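To begin, one chain is listed below as structure tokens, in the form predicted alone.
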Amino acid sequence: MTGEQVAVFLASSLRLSMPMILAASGEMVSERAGVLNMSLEGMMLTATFAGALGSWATGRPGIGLLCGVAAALVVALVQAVLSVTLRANQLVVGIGFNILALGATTFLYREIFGPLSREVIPGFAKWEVPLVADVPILGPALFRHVGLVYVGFALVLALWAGLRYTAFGLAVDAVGEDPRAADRAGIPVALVRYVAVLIAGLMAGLAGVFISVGDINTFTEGMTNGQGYLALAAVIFGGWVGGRTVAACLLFGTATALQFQLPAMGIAIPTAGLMMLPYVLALLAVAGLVGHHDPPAALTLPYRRGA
């Protein structure tokens, strides 16, 4: 591989990993508080469509960003009401949201854009980081992306710091491990879980908007292509720890980038095998074959005071 090919491959790996990094970081907060959002795929797909629609209708990617995040937050709020207040089965609720999001976005896409439309929408321009963007290989690979990449990493670092060094982070871990003991200590269990789910919605919204407005500049049916599920697997793969979760997302993104890089290098590998590679890695992670980590003790378990 030439230096230019290496730079292109690294840039593609980071770009393809970014939606999973954003979504998985938010989901990690929610799961550490005890709420599993199987609806992560639906949140991302809803944000992808809403962001594309907002950018197309107004001609302003920033408006599309706000629309996408707002749509994902609405889904997250309904998820929180059902999971935390009504104590519904989190797996069933999440799968239902994913089916609803796929059907609703497909219907609206065909009604607004037409079934065969590939409408190009206004997107964010790439931003070159001064001084370092011209460094050979690493400059083009890491420092020539849309601004949402850098904002996303800043938010991920803020989440890590918040979980590790703030009272909210301690409350999240306490609620996720033993909500009854947390309640007795005066921690508002429901409020902490609501905030955690909304953080997951915020990050999933950013992930969805990145796909349609920050990267591809269009919308297609089922555009997320299972990236929400890969983000869920990355949280498990990473053992509910921030750094390892991001590393898992980078691994999945790199595996996806190989679909395009290996054929360009003349390496004859069946396309189907390359396409399923990230999902095979995710399956191994979920099965515990690449390291076993115990989840938060109260994950998926509803809490009712006095019960």
Contents of the next structure:
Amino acid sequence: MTGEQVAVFLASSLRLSMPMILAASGEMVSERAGVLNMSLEGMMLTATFAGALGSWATGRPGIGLLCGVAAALVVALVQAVLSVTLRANQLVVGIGFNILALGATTFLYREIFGPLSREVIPGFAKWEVPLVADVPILGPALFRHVGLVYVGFALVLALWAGLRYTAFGLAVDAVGEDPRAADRAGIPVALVRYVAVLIAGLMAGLAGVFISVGDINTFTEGMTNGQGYLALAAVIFGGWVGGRTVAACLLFGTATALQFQLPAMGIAIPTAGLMMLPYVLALLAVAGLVGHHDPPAALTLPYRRGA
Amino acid sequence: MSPSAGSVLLKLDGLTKRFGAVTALDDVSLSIDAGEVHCLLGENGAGKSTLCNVVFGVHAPDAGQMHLEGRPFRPTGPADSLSAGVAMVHQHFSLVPTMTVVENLMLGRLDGVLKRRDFAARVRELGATYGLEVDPDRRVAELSVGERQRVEIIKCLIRDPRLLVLDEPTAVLPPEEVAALLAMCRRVAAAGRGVILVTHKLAEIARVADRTTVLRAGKVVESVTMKVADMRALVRAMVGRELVSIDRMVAVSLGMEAAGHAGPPPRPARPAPANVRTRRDDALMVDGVSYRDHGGALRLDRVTLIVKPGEIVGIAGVEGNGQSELAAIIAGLVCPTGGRIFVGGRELTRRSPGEVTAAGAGIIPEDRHAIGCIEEMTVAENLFLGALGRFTRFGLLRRRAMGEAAAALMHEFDVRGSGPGAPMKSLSGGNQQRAVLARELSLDPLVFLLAAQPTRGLDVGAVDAVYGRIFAARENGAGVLLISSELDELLAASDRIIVLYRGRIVGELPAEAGNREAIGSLMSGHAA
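Go ahead and give the structure of the form predicted together with the partner chain, now that the form predicted alone is out.
Full assembly next; the chain just shown is listed first.
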């Protein structure tokens, strides 16, 4: 493999991991507060479409970004109302959202763009980080991406620090481990969970916009293609710990990048097999690691005072 | 502005609280002074916990007023009470087990950055002042029950409350730690705070109380200063009947009488071995059983014990030292990581609960609600869920025959309820436990009985009934393994006592009053 190929491979691995890193980091916060957003895939897909639409209609990717994030936050808010306030089953609600999001975005896409349109969406320009962008191999691999990559990593680090060093972060963990004890300590359980779900929505929104506006510059039906589910798997694989979760996302992203890299290197492996790779890895990782890390004790359990 | 000692801190006037048809508090009036330890005494269900919860703002009273330092006090919730200077340690702890002590103490705010080091320093300082030593950086899951309670108390004291409410704090402690807790209560009172201490143990009251109020059926029946208190009068007030009629096991469970002080063992003379159905085999043999939990922690370490037919072996230990795991393994609910289990000579290692029952082992589990019965189902269904074959013909369930058999069993075991068709959850705790006993003791033959915390949460009448049945099972030749966190109960009921500490057997002594101290210190991890 030439140096150039290595750089391309690393760059595409990072690019393909990015949506999952964003979504999984937000989802980890929500799960640590005890709410499982099975609807992560739907949130991302909604944001992917809304972001593309906003960017296409106004010609400004920044507006697209706002549209996408706002759309994902709306989905997250409804998810929070259903699973926190109305105490609906989180799995059922999430799956319902995913089906709805797929149907709604497909329908609107066909109505607005026309079926099988490949309309180009105005996207973000790549940003070459000064000084380091010209370092051989690493420069093109790591420092020539759209700004959202760097903003995203900064947000992920901020989330970790928030969980570890702030009173709110401690409240998130308390609410996810033992909502009754948290309640007795004076923590507003529902409020903390709402905020946590909205953080997941915000990050899923960024992830979705990254796919359509930041990376591929178009929209296709079902564009997220299971990356929301992979992000959910990464949170489990990562044992609800920030660093490990991001590492899992990088693993899945690298596996996806292999799909393009191996054929380019002339290694003949059936495409279908390669496309399966990240999902097979996720399956193995989750199956192999079940029981190795304890999930937050109150994950998926609604809280009702006094019961 | 600490209130001067002796001034009235909290005054309750005509407090009444109803839950549906039940009147939990009925026109309760009393006052707590600054600088005093005020004990609330009463049976289960007398309204002690309800009273505490009203003071702490968990429940709003239906009638009556409270005054805190002369000002009207109407807390809208626990947070309100806390800010008014009332703090409470609940019977069930509310600590997040995965977090450290300091993290638990810092919980409650949503804004700001955590100051772990500052808090740790305050924890050490409070610990030194009140004798509440605990390592601030350890995870709560690793702490003993006594240490967790200290964390709960520190959690209260860190807010500098004027009134500290402790709901049955000694129920979970080993004898040694009880003394330390009571001493802590005195120190808190000496600092000018008021302390409400709920208990049903008279011995503790005598050691720590300035005043005692006795509740029965939601009413104040007696309120005395300790200078003039007469223990027997307190018991009479609490139980509502004369002392002479109180069974000895009951007296022991109230802490009135240290077990065995009443001279010769009061057990009925046992039938000669020839009259007992002769069995060659041990009722229970636990052979080198070890157990590691999911986290890899060793919960039981090569436990070996034998229960012979016609004897009661008591397992003493502070809660969380492996008793629950041992009970679950014997019941077939948990597979041991090593060792073997025999009942009546038949190996039952890694067998299902159904096979354990079939071998003649009756199991009274410690958690009646979760494991002992299915509260949503009827009494009859609960009694015969494991024996439905008896009532099945051509694949159909003969409900009438089942109801009749259940009615007979309920009569025999004095299970009071509206009938075999009543849902289990409509029964009182004592009657639920009688129903569980009825099911487990009607096994024929009953080779072995596991009784785990059989009287927990039961009132005086039910304690009496439960031990009567357990003794009867022993007279019929069953071997009984009795697990209890109440050392006095074990001393009074058992033939010999085995002490568990951190999953190991650390000693075995005859159940004699003279061994009480020795057993207590073994329970705390000190060699006898």
